[in-house]
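Take a look at this single chain in structure tokens; it is the form predicted on its own.
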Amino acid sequence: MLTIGTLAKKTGTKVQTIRYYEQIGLMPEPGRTEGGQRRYGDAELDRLSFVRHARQLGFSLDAIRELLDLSDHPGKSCAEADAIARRQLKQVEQRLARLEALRTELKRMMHECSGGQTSDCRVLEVLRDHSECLTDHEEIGA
């Protein structure tokens, strides 16, 4: 049986996630020892090993609600865990695509600039007046 410190060096999660995580219900509440520490087993860290890594690659906490049921019934269809997969990748993709916009436009920005003085400077016009900007790119950093 595993102490939460030692189960959050294992997973590389911090103890305070994993608290929240019991809160919330990603994670089940823990057994106690006769004082009161909260012990965990295998099936405990294989879980939390499933939400840490889920959560590295981008998936919402809703979303790992959802692949830890497909995952506690092994009889269901992959059909639904390879959507909420398709779901996930749609927005990286969509992030990627307003980064792209945003890089463009940071590298245009930087080219058109001469160096001069800053009342002459073309970074600096550009963030004033978004009408100069070549790309859409008003969702990044909002």
Second form
Protein chains: 2
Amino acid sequence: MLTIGTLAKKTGTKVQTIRYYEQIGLMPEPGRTEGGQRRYGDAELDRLSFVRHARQLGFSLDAIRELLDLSDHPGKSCAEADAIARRQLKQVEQRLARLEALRTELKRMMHECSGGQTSDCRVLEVLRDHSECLTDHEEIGA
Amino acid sequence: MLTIGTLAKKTGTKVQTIRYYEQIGLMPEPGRTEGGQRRYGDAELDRLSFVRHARQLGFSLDAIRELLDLSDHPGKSCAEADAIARRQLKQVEQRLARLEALRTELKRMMHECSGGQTSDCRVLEVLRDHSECLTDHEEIGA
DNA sequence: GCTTGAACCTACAGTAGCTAGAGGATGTAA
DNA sequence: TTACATCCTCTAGCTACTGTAGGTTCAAGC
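For comparison with the form predicted on its own, would you give the structure of this protein in the form predicted together with the DNA?
What follows is the entire complex, opening with the chain shown before.
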């Protein structure tokens, strides 16, 4: 039986985050001691590891909920899990593309900075001059 | 004199976002009509364009505040603006590296998916098996 | 058995950067 | 004058946590 602190350490999670996951129904309500403290078993350790691993791969909590559901029903089609992963990959690739564009523009901007006063600063000038801006009001999801 | 809606359209911002920027002090309080509606001039249009452009480049609102401050004081050293941009570039490159790693792992995961039942699903299996996880409890900022 | 102190508990507030909705007032064109 | 798009304020919500206050429980050492 693990305390919440031990579980936190084993999974690289903060204690509050575990309680938060419980609150939003991602983790089950665990057993308690007489005094009311949470105690966890291996099932919870596995589940939390799954969640954390998926988070590290950038899956949203909603996507993780779906994945956990699939995982809980071994008879379901693998295609759904694959679709979720595919969606995730697409998102990652979109972000990559945008970040690469940002890097290019940032580098260009800085490259032209003369090092003088802000009145001559290319960094500020580029930001000021939206006519040089190539994007057409796209949002940034960083 | 521009209404808030026109300003929003011209800069690709939502009306609520402009009011939000005013609320947090990023945009000045504009003049009002007798009836209390906001009216904007060119200075505000420029400032908002600057803000949006910087946001598109991934700068945080705090960083933008600093940049605006530098922009308002033409005598200050350009080095500060350069440092902010450099910090931003570093962050972008860190995110890029992480996203690239994610893409690799996602692809590997999906590549091995057989398409059968979830009980044999590699996607779920990889997520379950944290021994295969190469990262050591790093957080994801995606 | 008693003390001590780390770790636990709940509840609430705060973070970034918006976005959405309710319910009502204003501006403008026909 | 009337219609209706747009504006106003205020409040709450979103994601995914994180932090704090004020109090309780557990386990180890004496």
